[in-house]
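Single chain ahead, written as structure tokens, the form predicted on its own.
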Amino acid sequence: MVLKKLKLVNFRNYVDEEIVFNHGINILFGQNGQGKTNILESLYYLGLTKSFRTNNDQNLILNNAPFFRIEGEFSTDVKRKVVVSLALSLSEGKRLKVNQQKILKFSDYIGTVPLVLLAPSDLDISQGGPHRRRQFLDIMLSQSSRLYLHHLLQYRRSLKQRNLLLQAEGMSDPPALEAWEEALIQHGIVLIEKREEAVRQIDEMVKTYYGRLSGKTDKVKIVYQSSLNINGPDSRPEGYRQAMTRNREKDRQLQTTRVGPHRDDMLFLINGKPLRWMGSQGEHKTFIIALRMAEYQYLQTVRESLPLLLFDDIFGELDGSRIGNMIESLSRIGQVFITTTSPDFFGKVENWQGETSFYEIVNGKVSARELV
């Protein structure tokens, strides 16, 4: 999927902006808090129906302003032509379009516009807990399944239920429990499942991205880990049961759900050890990238789509030799937006001709720019 023209209002600190994009690679540039991010947000706001820097939508909502639009046109893999536009009113709150059809189900339009974000904040994937982890698996695996996104929303639903119900006083209804129990335990192994899959694919994946980009024979893994420790599909269900049943009244001391998908992890190893304790911040930036490639290929090869890739200023972080590296593996993908203050990072690579166009962002303004 190509977009070819982003139109905002009253977005963050875009008055009235109309950007024309090209196939390629876009770089954004201009100084610090000139709105180049606000742009990458607005991007990831359309294809997931929520910002990546907030919990709060009215925050995007320019100053003084009642609502914000963003419109995207695109072009897909077949040069179909798609126009989403997604707006938020202070009155009569979120409302979602494709090709002028008003979209009632928000769920049914993730993956639509599929993309992936690297940005600064992603250390916290290798670096922190084990909710980034998830949070990258979840997001991952909604966009390029429909039916994962309902088994995950289904989950959360149940799992919110059964928490409710340990935390009011003097619950002693085990049928209660039992029914949210049971739906916990059907959508669970579907989210498992799926979710062990998908880390075996991106694992080979993520293998041959650390190697090219770092240019060294480091072995890097990904192993999925369960809370449950319950081997073999056949055994899940009745091995899924009796963990709630023995871990119940636990929970109920502690109020909440100790055991299943939501306490999940995902362990990154490398040269055998855990990246977490055992990597220098290079090699945590090198995995990360290569962990967000392994993403893009898996929605690519799962959507047969090409998804858009954003990059919010993480090349000034890294040298010549790895944005080389870097640029030599973009150059074989779809279309990719990069934020930075330096428009002439490129320098960093020599003899670089791929197709690229600038675009300069001042106040919330943007304009083409040819650089020589």
Second form
Amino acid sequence: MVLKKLKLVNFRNYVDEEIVFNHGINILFGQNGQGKTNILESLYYLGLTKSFRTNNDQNLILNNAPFFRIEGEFSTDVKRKVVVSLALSLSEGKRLKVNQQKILKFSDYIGTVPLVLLAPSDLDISQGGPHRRRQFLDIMLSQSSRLYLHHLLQYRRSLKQRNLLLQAEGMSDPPALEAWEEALIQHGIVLIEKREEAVRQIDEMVKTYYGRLSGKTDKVKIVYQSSLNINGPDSRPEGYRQAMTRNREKDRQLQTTRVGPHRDDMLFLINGKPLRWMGSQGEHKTFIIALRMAEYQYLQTVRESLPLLLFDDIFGELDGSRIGNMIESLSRIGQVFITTTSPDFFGKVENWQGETSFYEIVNGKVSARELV
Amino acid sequence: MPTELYPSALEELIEELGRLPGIGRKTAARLAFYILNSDQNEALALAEAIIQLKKKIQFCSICFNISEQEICGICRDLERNRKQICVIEDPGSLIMIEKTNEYQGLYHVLGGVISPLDGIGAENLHINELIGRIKNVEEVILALNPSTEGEATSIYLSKILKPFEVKITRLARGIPLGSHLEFVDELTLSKALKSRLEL
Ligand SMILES: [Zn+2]
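Shown: the form predicted on its own; wanted: the form predicted together with its partner chain:
After this comes the whole thing, all chains and molecules, with the earlier chain placed first.
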């Protein structure tokens, strides 16, 4: 996928802006608070119909405006033109169109514009609680498989239904509880299996990238940790069912479902020790970059399409040779969007011969610049 | 959002229309203004149609299909196979199945699906009435919509019908006729694979 043109109307601090982008690397530079990250946010929103900075979509609308609209004109790898338009209005909610056709089910659309974002808050993935690690897997897998997203949505809905039954006092209708448990098992098993398979695949990739980025011989490893503790795929539905039955009384007391993929985790290891507790700040950073690059490679492989790569202000603390390594590592690099306060920094990047374009951002206005 | 203040008769109609499924306040207001501007006879005909609908149409006391009599045409039809009951969510599904001309058994309209999130439990559906009909039946066909709630309701029904030793089947999920495999979405294809048939 290549983004040719982006149009933003009433989005964050952009009133009405049209930007033409190029292949290769697009560098968005400017002082803080001018709206660099807002552009990445709009791209992310276009691909995933959600923001990575807020859960309240109304925060994205320019002050006092009744709506915002993001429109992207893409060219696919086979040179087909795709125009995606996503609008949110206070009176009519969210509306999505692809090539003028209205899309009613957003889940049918996710993955059309695959993308990977690397942002400073990603350090929470390796340093924080399990939620961000599950989210990492869910976003990657939802972009790679519509089937995964379907099971994920069904699973979440069934989970809400069961939890509500657990909370309802005197609602001691076991068949009703069992019905939702069966639904959880049916969808949950697919989630667990797809996640385990994906973890096996990205584990290999992360190992390679980590080695290349750090230049050291440290061994990293990723292990999927299921809250269910079921051995072997054959015993899965039965083992899952037994776990649900075993937990029912306790779940009822706590009014929530305590096992299943919504409680699973990934364990990151460095030289056999948990990275979360033992890793240095530098090791965490390198690991997260390796993880995002693995995500990029994974999506590229399964979708047979190059995702957009978004880097939000992560280079301040990295040296030029490391970034050179990183970009060189992405074997078939597609289109990259980078925000930074110091554009001259890229003069220092070694090993980079690809096409690079510069855009200066001042108070919600974008101008293409030639850099001398 | 601030509530706009219309004369009370207009406001009342907007509120009533806004209760209809899929109609927000904006659409309700548009419809209300349309009715306000239409001529007297047209408006009266609409009101009369609604009154007649509620007067003449009732739910069959056996299967809960819509009917002009206490017992619907299908339940009264002695030619139909009384050993089979097809369970559906709403009368709309019944009409679709009838159109196929493939089914000669009876029906049972549940009146929805179980969904605690929407405040609908088993006790709000016609499930006890279904159990009451099951004595002389050989097969119950579950034909609920393949939504999360439809699937869970099917599982629920199969659990509570189990003690009655009746054969329970469900509709197969397949590939739309006349479609090329390449254009069938992966979800449909995966479900069709799972419910494949031996030849
Ligand atoms: Zn009837």
